[in-house]
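Given next, in structure tokens, is a single chain: the form predicted on its own.
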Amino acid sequence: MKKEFSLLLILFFLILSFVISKCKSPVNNESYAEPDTIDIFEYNKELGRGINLGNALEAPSEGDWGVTIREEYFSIIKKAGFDNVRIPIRWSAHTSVDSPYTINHNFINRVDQVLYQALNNDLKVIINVHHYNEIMENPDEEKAKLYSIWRQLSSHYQDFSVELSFEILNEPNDQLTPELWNVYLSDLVEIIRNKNSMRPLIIGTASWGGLSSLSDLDLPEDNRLILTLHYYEPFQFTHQGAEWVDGSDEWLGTIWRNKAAEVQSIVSDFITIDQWAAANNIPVFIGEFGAYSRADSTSRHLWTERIREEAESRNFSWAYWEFCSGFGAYDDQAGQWRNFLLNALIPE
């Protein structure tokens, strides 16, 4: 009877344990098969309106900008209303000092964690190599590290489903110039595809991933591809009274009231990413944009609202930047959103 009865146990915490893992894990849900193709316009479309989780995984460690990403966090995105969470990662501060730059366990594990929470709340995800500031510094000295982060994050991820999508890296600058950055995204491209045929890819531009140098990128052949842009224009007015910009303290009250010379530096900009777009056959989504904390609320949703507005009329997805931090939508500390911003993003 008690052997029978360890039997009956054994079984009973087999199955449960097959139960969770049904339930949680993005791997197995019966939501994912590996689709034969993708049509990455109409992905980009189901991709939607998003937003960032900033401050939190790209900080060197997470909590040392005053994020820390809660489970709930996902739930209350996805009631607000959004589609898709873009989570920045510094992988490079979490591997090994040496080739071949092995990601740290518990670091990737809790990654993982938070993309369970992501997609369990039927939310698309986004994960970036991010702030990784050696590279754009020496680029022929880590390139190395950049190319195995990107073995290992290909490796790792391949069974997930396709509702998770790779951006290549964040906002190439300094060093790392448009004619280098192209080489460098020929190649990792490549590196992704070898074991991720289908899953889309997300690219960005040199020069801080602006407007700048979108005609010095050179499009790797690939049909899977989405192109970001980042959006802060005007720059004084977005990021006055930055800690981290210089000067931008002398930008403070600088205000943005939707008026018609305003509006067409923006439409003029968002014009011609939508020509490059059509003519190179490729759907954008713009991966960030917002107004800094110190701007005035009446500006910070009169400009919000237009970027929004000026990509959904081109078929552009987007995520805001950024949740709850210097740029966020949400009060943390309040528990609730900043309706101001919120009803720019997601109009009633």
Given for the second form:
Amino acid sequence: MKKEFSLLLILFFLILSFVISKCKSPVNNESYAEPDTIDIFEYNKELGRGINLGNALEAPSEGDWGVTIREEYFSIIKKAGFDNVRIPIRWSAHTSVDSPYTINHNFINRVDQVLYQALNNDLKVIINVHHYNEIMENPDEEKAKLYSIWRQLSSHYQDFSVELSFEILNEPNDQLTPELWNVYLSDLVEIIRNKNSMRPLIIGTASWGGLSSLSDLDLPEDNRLILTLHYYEPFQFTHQGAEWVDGSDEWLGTIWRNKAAEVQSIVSDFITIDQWAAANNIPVFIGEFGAYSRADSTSRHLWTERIREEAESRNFSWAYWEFCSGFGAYDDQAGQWRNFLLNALIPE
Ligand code: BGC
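The form predicted together with ligand BGC is what I need now, so please give it after the form predicted on its own.
Time for the whole complex; same chain goes first.
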């Protein structure tokens, strides 16, 4: 009798732990079957409206720049009406110094924890390689490390649901020229595809991820790519007073009032993006746009709303830069959204 009871108890706990594991993680191996195919345009539509969890995991260490991601952020973001979160990550600062550049165990565990929190809130998630400054200065020397990071990430995340997408590198610039970037891009898509055949891959342009080198971009042959561009024009408006931009104090007081001439240059940029994307049959994600907190609120509201409208009218998905730091749409101290920004992003 005692033995039967023990067996029953064991069975009960086995079933319980199975049920818990299913509930906890919709993204793990057992509960997730990779789809046979993905319509990347449909996927991009679902990517929809998003926000960057900036200044957290892409700081040298999380917290260094004043943001430590908290679980509740994801329900706040979801409840406000967003569909995706982009999570910038400085992997390059969390590997062993020498080859094979093993990613630190605690760091990847922390990223996993954040990803589960986001995915469990029914948000699509984009992770990238962010602030890899050394590779911009010395691409030849750093290339092996970038490739190794992606080999590890593609293996580690291969069983995560396709709600997780990969963005290969944030804002290539400097010595990582458009020509070199095309080579790295093609290699990296191949590396990632080895273990992630269906996962959407987000790829951007050289020259800081902007429009200026769009025409230099060679798209790898792959029908699950999304093109990303960052949009901060006019820069003197969006980056006025930005401490990391030399001379930007002189731009303080620059306003943006949705006037015909102001709108026209933005529209013309968006037309260029749209035409290029149509010609290359690729959907578009505006992965960053935002105006820094030292600009006036009326201008920030009008500009943010205009960029969102220009994107959406062309079926571009987007992610605002960013959640709760210097461009923040959310005031973490007050525990509330800045309505002049939220309303521009998610109209009622
Ligand atoms: C950078 C941030 C910066 C933002 C706007 C991002 O790509 O990672 O540090 O605040 O662009 O300049």
